[in-house]
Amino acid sequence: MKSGRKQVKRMTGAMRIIHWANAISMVAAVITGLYIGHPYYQTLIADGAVDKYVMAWNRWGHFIVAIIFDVTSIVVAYLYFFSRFEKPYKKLIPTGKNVAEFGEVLLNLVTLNRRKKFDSTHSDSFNTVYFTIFHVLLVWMLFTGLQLYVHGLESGESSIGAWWPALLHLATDWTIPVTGGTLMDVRISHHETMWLIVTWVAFHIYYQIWRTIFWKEGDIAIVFGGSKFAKEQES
């Protein structure tokens, strides 16, 4: 470690597991989701894709990663308010301190680090708002995705009973009028939101690399080891 710097813990083991579970699931969700919306490959064997259950396997994979998103979203929502490490919701409260910090981090980004007047040893307001937007998009994807899924259970029955489709209808039918009034509107919204998330991920990766280069505090190492090395005078 260089002199004048100290190691600060930024992510717990549970937070890193959630991060990578989300990252891997997202890649799988995009690949399978694009296939479900518009099948873009076939099997290389002579038999047609329909005989290899290619669509069925893609739907199954999509459903599995959606379940992972469900579980991690519930855990993240809990940690938002009750984590013993840090409580992100406190950074969302529009106090003068949080608003000023948000502005300083934004200025730091657009001026290419020529101005840095905030403490980078902890999660700042800008990043917290940014990650909150991501999780809001994920929740919307879950509701619209489950609405599309439950319409595949037209009989009102499922392998685990009628309560499951009934519960899904109760939880997600509101997405139809909100998106425009038809199931196709829900499908289009689900698809377009995916591109918003892909855009979010692209900026997220760019920004983490950007901070690692300009701040020189090893920010990219946070998702691997949980720590970074901040300058002593800024803590």
Contents of the next structure:
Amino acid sequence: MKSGRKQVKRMTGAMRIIHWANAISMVAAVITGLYIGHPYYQTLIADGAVDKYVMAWNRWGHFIVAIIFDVTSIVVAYLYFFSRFEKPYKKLIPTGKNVAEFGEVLLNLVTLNRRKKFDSTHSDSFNTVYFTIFHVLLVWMLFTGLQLYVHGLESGESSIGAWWPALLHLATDWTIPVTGGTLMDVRISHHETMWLIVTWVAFHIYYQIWRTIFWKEGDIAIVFGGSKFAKEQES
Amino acid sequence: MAERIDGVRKLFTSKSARVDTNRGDLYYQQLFDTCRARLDALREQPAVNRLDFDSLLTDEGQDRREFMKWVSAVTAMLMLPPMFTPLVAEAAELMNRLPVVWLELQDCAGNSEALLRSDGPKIDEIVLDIISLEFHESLMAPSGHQAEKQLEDAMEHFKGNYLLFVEGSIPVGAGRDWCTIGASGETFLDHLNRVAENAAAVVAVGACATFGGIPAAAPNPTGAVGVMDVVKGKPVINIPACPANPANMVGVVLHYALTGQVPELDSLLRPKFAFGYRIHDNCERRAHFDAGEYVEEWGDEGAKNNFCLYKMGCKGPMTFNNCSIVRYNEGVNWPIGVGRGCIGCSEPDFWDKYAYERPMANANIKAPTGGVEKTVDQFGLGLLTAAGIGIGIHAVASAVAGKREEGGEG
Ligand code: SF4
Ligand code: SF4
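Just the form predicted on its own so far, so send over the form predicted in complex with its partner chain.
Every component of the complex follows; first up is the chain already shown.
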């Protein structure tokens, strides 16, 4: 440890697991989702159909990671309010303090770190808002995706009972009128949102690396070891 | 916006999308009794035309056996247990007690064609022949004032009892005043509303009458809408598709003759017995879909092997209809069977949102702002590129600024 710096804990083990589960799920969801939308590689015609099942495997993978996403979303939503570590919702309330902090972090970014008037030892409100946007996008993917999915269960039955499709209809049918009135609109929105998420990820990775380089506080280590460094006696 | 809120409300108040094919013995016993009483009442009524079903059957060279085969198929289609078979047969025979008025508005007469297609009459058509078509401007001999008179008479005589079939969309925007009917120059809108007023129920047939269809496709010059957007206070049954499958028209009429009620409908007012199923889930090419075997190009090896048409733009995965089960032209074939994809003709906005015969990923979809056509992927890639450029500029600027700072310190 460099002198004059102290280690601060920023992510618990559970949070890091969620982070990496999300990251891996997302890569898998994008790869399989693009295939489902437009099967971009061909299977060899000479194979017997029973031996390949390519679309089915892609859909299988897509749904499995979607379920992981869905479950982590529920956990994350819970942690927003009840985490014993940091409660992100507190940073979301637009109090004067939070708004000021949000502005300062943004200024730090656009002035290329010439101005840094906020406490970077904890999760700031800019980051919290940014992460919340991500989770909102994910929840939207969840609703639109399940809406596209439930129509394969039109008999009203599923392997786990009739409650599941009934619940899905109840929870996701509203996405049809909201996106524009047809199932195709839901599909387009699901696809479009993927691009928003990919763009979000691009900026996220950039920003974390940028912080690491310019703040010199080892921010990138948060997702690996759970902690970063903070200059002592500063803020 | 108000429209969307309304749409959401409708979805939540409508019955679930579940297709319930087994409702238990008690339910069916009660339904059976209702139907029995209804048919007895119908038999008491005087026939509105002199056509006799049995003699028509023999005239057309169909025997009773053929008819009973057809009846059991229709009973199954209507999701009724076999004990209803004799009742369905009876309902078909009593069809000449059922007055029908057929209006044609902004349409191509394709549904009338479907109804009448003349490849040698089959039982569907005989059944439809026998319904008492009191008014159908394209099919009847009288025209002009005489035709109008006939309509007036039918409306008066069968007040509250006739089924109103509507084919074609209704212009309510700029086109409202251009489209008129008859010598009096009544607009389509007024005409429909007036005739619907005394109908027992309104059946919208075909893509245009249900969701506006092709006349309502962008930019919708006439401001076309479907029947359900116009007719209020009457049960409306939608039988979309382009054209509507005659089997589904027969199904609705038979159901009405049998029970005196409209069949169970989905949130888009389509009878569940016909539109409760997705094309994709009953498609004969589905195994190829799951296997990832697609036609890549018209006429290629995959096409010869009946591979899935998804990559050629098939919209079966989001289209609800029973063509994959009942098919067209007396079950001879259907679009996917002949080797082309489904274009989603039974879905709202099908022309704008489904009918491009390219896969979704290659389709030009209207940007939400209207105007410019862009694909979602072009938009997404553009967004990502913009973000990338922004990141690049910021990164370079940061690097330069960082050096300066270090230089200053040093
Ligand atoms: S041809 Fe169309 S409906 Fe049939 S399996 Fe392929 S995508 Fe589905
Ligand atoms: S296959 Fe599709 S496009 Fe063809 S008639 Fe059926 S629903 Fe319409």
